[in-house]
Amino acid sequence: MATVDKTIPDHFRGILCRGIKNYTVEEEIAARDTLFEGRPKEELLPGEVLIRVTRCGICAGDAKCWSGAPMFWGDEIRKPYVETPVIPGHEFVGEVIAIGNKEEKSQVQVGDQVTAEQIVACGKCLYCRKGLRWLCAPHDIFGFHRCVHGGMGQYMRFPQNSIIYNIPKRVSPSEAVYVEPLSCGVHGAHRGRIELGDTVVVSGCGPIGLGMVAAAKLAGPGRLIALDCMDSRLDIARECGADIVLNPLKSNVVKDIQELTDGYGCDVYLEATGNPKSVEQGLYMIRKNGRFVEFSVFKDKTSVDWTIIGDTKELDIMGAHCSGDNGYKVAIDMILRRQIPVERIVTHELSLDNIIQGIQYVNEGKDSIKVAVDPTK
């Protein structure tokens, strides 16, 4: 048994990914065959929690992903990712409508304004039994496997072991469509273990850029450097806390860098642009002993001398993936704080019919920096 909003309907209006470069906006999703996994709608299992979706980003990933990019829909060595079809979307937020009933009480009201962590962990695997949930192996990740349909949708389902957050409605829908976003920016951050006086450079002011920008301005680094090739997302850098910022199509930021610590190199180096030109910058610019953290989906391969790593600097690398043990809470903490300035990152919010043209804000990155869909349009 479950509480159940009785408005809801027995189809939906989303969007399903059925290939790539496929995204179709459909009138009649089955809510059965999508939300329920085959049951009755008033069938939720004990701990599912059902919400009506008020809005849901466009990652990189989903951009590249319906591009093609090869982590999603396999290659000579890697299996497809990606089960179609599905709903997409995996930075999303919405209106509590429904629970599963449990003997004890549930996390989160009807009608609570929530999130829930973007990849639904086994709690079994070898990396769940060791804390690190978020690279559980069979990486139900919200949006690209059937039994975890995203957030690109106007209704969608948390499983039983979906860890939920509960955001207080004064973050309004536009403002808490950025939480996933900023977490995995507080996890990359983290990854780099910055110290008090580290000279941080963050290549990338995308969303999860920024919110590197910001998260790591709360370590307190002696000095923090932006980059980006785009002047506009530079000023916001600085409102995120950047102490300085540089744009690599106007100087020579290796050499900047250099001038700036005596010749030796920043600290620590959090990349997140995908682009293999600023991974290269990276190993050129960070100093010997650095910590380098890559956060980032790549379309194409990257080439790079690797005797830098190793025999040059005695580099530390380190990737980010998702959120890590704390994102999601420090996320929200610091949007209630108004440690960073969301108004200005999420720049576009669209309907469900103009999916595509949001994927091509992202890819090309222009105009805009945050594309969300808002399924109540």
Contents of the next structure:
Amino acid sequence: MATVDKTIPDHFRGILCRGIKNYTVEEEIAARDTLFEGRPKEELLPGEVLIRVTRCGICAGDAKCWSGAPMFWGDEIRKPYVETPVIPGHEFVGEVIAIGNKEEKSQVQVGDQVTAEQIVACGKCLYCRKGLRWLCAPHDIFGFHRCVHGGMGQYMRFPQNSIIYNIPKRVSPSEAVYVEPLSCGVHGAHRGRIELGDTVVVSGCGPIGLGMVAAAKLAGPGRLIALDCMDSRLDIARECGADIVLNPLKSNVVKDIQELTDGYGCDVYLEATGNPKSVEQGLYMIRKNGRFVEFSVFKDKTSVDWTIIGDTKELDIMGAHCSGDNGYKVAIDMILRRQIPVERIVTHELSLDNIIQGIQYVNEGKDSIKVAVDPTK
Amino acid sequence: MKVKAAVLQEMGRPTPYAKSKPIIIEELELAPPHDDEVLVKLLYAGLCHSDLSVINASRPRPTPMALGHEAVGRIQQAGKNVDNVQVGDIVSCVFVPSCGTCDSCRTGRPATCTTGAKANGAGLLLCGQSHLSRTTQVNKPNDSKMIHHLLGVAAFSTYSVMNKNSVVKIDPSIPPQYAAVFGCAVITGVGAVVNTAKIEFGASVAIVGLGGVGFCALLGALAAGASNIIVVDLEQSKLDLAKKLGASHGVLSTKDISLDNLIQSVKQLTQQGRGVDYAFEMAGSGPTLKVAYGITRPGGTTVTAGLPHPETQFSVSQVTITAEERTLKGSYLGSCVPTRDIPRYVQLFKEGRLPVDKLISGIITLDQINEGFDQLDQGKVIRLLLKLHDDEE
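Same protein, different condition: the form predicted alone was shown, now please give the form predicted together with the partner chain.
What follows is the entire complex, opening with the chain shown before.
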């Protein structure tokens, strides 16, 4: 057992999710009850890591969870996913305070700036055994299950089977907080199997879509087109590498893409809006044998003539979830090489007191792109 | 019509070629094109190792043979069945005259066209004949008058007749000296990376052998988003150019280096020393393939576009193929569909994403061709271009 650095207090400040629309700032969260699951905090297991959190992003998933979305709280078909009370947040970055002793040399050291994969894979289920750890059945994602409290608080504990990534300190916390969403964008773009010279369309320029634009750019598309209904987001998409930006409210984008491609349609469509209209639009603008990637969480059901998938176009439809196998590695590399303007994407950094305001920014999606909390404020 | 062409008299003459003169510039009679053929006025042609391999007998072909297979030209005449190009078009030549009807062509793999391969092997055009003949006896009285065509193109000539499937129309706005390299180096090199291997952005890559094809593989890896690119060659100047173009690391090899030491030096530059996701062997020798295989990580893919002598065998540790679940893939013509990929890569060049102009080491004329092949043989140049005509509109 390791002795814990005395900078971990018994109580710390953080957000607690207690129920629907019930996220509160707590001044005295008991470390033992939360981070250590009832163990004395001195008993750090080998490979466990204690983190002082510097930033944590608010995901659209967090905002929908606060609102009461059935995918989190359950309905007639689905069991509840979130366990309360829990400290939310899975897009976190922080500094290592203490590490439980390990037989082998540890990958990280005290003082390092780190993040961990949002999912802590069990290693035993069907998906983990196939090497698809981001689809792990128990699906312990930080901030939703009580064995893995999240980053919207001053401290976190990474369990033994976390996958931890070092983020060099020349990346600031305000930039590093974007690593997780970017890792998802990377995975989505990988699923599209983009080939050099392809015509690629990304629909939806939120944090995930913009990450997909920047990641897709690396694959050398002949033309990279971004779609969004907000011109301000299209400007940022251009900065992320889009060659052409189009607003579906202002032009017939299906026709535009068909004209650009001699009537064939685009090779790849990456859908990141969660809007049924964008799904239909994509199915109409993609060419036969094209690759359609779906990443989003939807509010409303989508309805299309399913004939288009098979008989009309023989499409490859690929879902994408979380970060895949190497999303984090590529994302950190992209930020280090300045291949994406992170400062234009992380638009708000709020203190914990303003969590509800932050969630509202995300739900409205108008004046913000990526909103983060700063537990040090 | 009369043409001036670089004709290989016999294979296997010794270096330096400036002295042994295996190639003689001959005046030949070129028969007019048949209905499926075109007459091409050649503008620039590249000196490629595949031409050199015929000269040094490592890739034996029937002689005497008019060499050259990588070129850009202008269509002067077109047979009545020619539907893909017309007179005046600027075209890139392709070294497999894909027939369009065999199983390979019909399944989207024109590089392995069986009819084309047969014609190429015989040194004839797809029609089964040669269109080149000597007007006078060169050596002895019973020497053949017929001259073979290299790969259906025979581009080291002022004019050549080719099957219509040996040419792809390209954008006339790019300078012809840059257009010349697309027919071989570019599609072979870039294609190995983006078609044969289909690397994902973020992958780690190694390229062994920085000739014209190896450099194009580098450009392909850069364009397709490889994150760690290691290049290996015998010439420091080539490694330096590769790093200027964006390669992450250059590893200098020597003719008598221990292969194991070389493999270790490369692996140290990879994540956890495991090796690269994709290694490309672009030099065509047993040792380079051994190195490329050795620097590939377990589960990774080794791609070879090298063309050694037909009797060359290669050896790798057989157990590693199984125990490390390796993949070894051959890449011919960059697994390209030339009619699709040549225009695609020309467009990327126009946009500055495939700077193939950086590969041109110099321009020579027909009378300097033996010297040109000496330079290529010594590994000193990437791509030398032959200029066949004076500048004109």
